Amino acid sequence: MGRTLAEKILLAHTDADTLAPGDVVMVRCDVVMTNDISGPMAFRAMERMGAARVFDPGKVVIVPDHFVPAKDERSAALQKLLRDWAHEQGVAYYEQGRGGIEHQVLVEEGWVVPGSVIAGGDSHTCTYGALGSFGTGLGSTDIAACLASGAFWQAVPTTIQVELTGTRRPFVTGKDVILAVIGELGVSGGLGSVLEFVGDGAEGLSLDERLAVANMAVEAGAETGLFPADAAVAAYLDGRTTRPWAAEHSDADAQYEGSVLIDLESVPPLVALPHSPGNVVPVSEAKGRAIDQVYIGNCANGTITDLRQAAEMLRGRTVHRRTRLIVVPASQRVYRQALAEGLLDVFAAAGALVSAPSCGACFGGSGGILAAGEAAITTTNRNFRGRMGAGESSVHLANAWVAAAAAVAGEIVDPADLGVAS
């Protein structure tokens, strides 16, 4: 019987002859991320095992991204401790100002391969299966297991394969794409599995919206969300990475938990409404929705495509005087690029907050906290109660497209009512 992709890169770190779903493996680790989060408490964790060092400081990475820079004598310590411990250890640090949200920065510094096992201690390290690698989010005592052995328990997933086909209306993203699969599936369908996305439509997907679909396959309930690596995947590492990989794809008789298919050319644009990412509705049932704060940026909708979707929207426009837009990049290079088009200058004129690479808001830390009351839409991943701030707040989830033009006209509009091409 054949294997799943997940399956085969799966088996391929393990010292086991075969596996099925259901089985639990113990799996080698290429590279064991974590940040200023979860890495204390994971440091804390492996000295209670006794060790003393990681297993490897060449497949180690620390990135500080969730209060960056720091925002009280609290989390400045978290940064200091995450700080000296990885110099002290030799691993890979990603300092502020050379860095930025985690998983962008490492698909962008090339540590993340097609092939390859990623433990993150964060529930979004899923974002790597954009890239064809199986990248899961631990716990912070699993992720203390992963730095001093270099491995983990893993339950073998099934595999939902999820179909996308046709061509892409206007104003249509890869976000709208993951918003459809979570409406399908609920937000616990992906349990116990990985999400496959293949077709003609996956192909057609860039890879910062593969990175956004990728990002919010946990929203599902799954472990990880994988797209096969073709020719996209080639281009991107050209040039970044010196790591060896090799393309995998499922095989043709490959065993599938279930399947969805989700036809583009019926998908408009989507808004996940208050405070489910699985109650998500077509943006023209949430037209007329007062907004008073706009997010643009995380580690799903950062990326420099989410920019310039937002700047083309905000060229010669302002943004709304009853609202506020926040404009987070998701790394330095990301920030970078903006800047050398002239995209910050666009945000700025138009009166946005452009802020720092960082979580910011996102979860709730800095940068951007909801009084009661408030509603924002965001291009984040998860509009739970009390997510960004207080628990009488209300998030609502969009593409970029949708939520700068919420920040022009002070409330939910679909973009095409705006007169900008997609």
The other form holds:
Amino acid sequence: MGRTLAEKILLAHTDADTLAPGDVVMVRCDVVMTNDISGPMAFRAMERMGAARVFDPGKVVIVPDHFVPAKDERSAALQKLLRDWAHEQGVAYYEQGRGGIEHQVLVEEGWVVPGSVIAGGDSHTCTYGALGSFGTGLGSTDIAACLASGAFWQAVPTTIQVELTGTRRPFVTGKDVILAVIGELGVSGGLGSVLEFVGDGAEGLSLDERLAVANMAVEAGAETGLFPADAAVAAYLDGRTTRPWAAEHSDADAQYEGSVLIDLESVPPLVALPHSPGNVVPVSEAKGRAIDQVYIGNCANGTITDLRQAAEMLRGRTVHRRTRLIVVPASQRVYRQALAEGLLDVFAAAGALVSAPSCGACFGGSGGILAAGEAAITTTNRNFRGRMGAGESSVHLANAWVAAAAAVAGEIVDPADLGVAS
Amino acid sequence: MIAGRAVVVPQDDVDTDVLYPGPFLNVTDVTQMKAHLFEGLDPALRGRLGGDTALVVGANFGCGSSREHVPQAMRAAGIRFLVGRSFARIFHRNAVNLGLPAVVCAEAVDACTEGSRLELDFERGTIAVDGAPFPISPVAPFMRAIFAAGGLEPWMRDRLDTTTLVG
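Next up, the form predicted in complex with the partner chain in place of the form predicted alone?
Full assembly next; the chain just shown is listed first.
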């Protein structure tokens, strides 16, 4: 019987001869990543496991990104501990100003290659599936085990095939694709499964868009999201990595747990209403909602593609007087690219605040917290109650076109109504 | 066998952000963590945890973040085990790793009311609600071994120097 892509990757990272969904196996990591939240707890757990050194310093990456720049003494102490530990262990460390949001950094810096297994101390580690890598989010004790032994336990997941067909309409991006999928599957529809994205519509997504799609697989409850590597991935990795890799695909007779078919021609720009990523409606049904804050950034949609879309919408326009716009490039590289292209000047001229690469307000950490009664529209990946600040605030999720259009209008609008060509 | 008194959180899709909000993620001391448990959901829930609590929950409990603060705070607050309709992946992993059983049994959830006495028995594969047993979904031998060891930390400590972990 054939195997799915996920099964092939996992099998290649165990000593088992065969495996089937539900089997619990120890999976070897090619990369272990952690940050200023999950890292310090993991280091202490690793010590209690009896390990003084990491299993392989060449396979460990540390990125402070959640409370950066440090907002208070407690956060600063965590980051100092992270940095000191990284240097003492001799592992890769991306200091603030030289890295950015962990998932963007690992992809940009060539740590992520097709067919690899990446264990990350952050739920959005599934982002790496955009490059055909089994990236998966783990907690601190799991990460401690990975740091100590290079392996984590994993129940072999089933796979749900998500087939994307057809041509996209204007102002529809990867964000809308994944919102459509979550709207279809629900926020727990992917439990115990991997989402595998196939079809001409999947191949037609740019790498930045695939990152956004894979990133939010966890919002459907999935273990990870996977795009089989193709020529676009090969082109992206050319000159970026020295790690060996080979493209794998699911066998034609692989067994799937289920399938979802999305005809992209039927997908309009979408909005996830408060307080769930699964609460998805067409932008037309969200029109007219007043917006206090627009936040364009985070590990799903703070890429140069997102910033270009936002700048296109904002060029020659200004942010509405009752609204504030915060733009957060996902990494230092994205920041510098946006600078070189003049995008940051467009944002500044429009009256936007451009902030440092950081997880920041996306998870309520710092730099853009909402007051009670405020409404936001963001390109982030979660709109749980109180995630971005007060419990009585509300967050709408959308793509960068829709978010930037709301900044101009001061309320949610269909970007097509603002007369910009996508 | 582990026994506990039911505290019921009936909603589905209870996320990690309401269980333990982001601003407190820079807390690393578990005794301080438990002061923020349920902060975004209902802080009054903390007062109902009696030190022998079985937390009874809905579907997809713990969805969202990988933050281990949630089960750390639960353990510190005296939650002995959880029974739910289903658990989100990373929350479930984290609970297992901390030796905090989180078992799936919709029938037991249906049968529970606040204060019900629950008995979790891995040997029999049941959870009893006020004496009436219901079968729990199968728990992989690996996870039972983790529970028996007291969590992933002691399980790893016993193996790091002796055997290969990868199999």
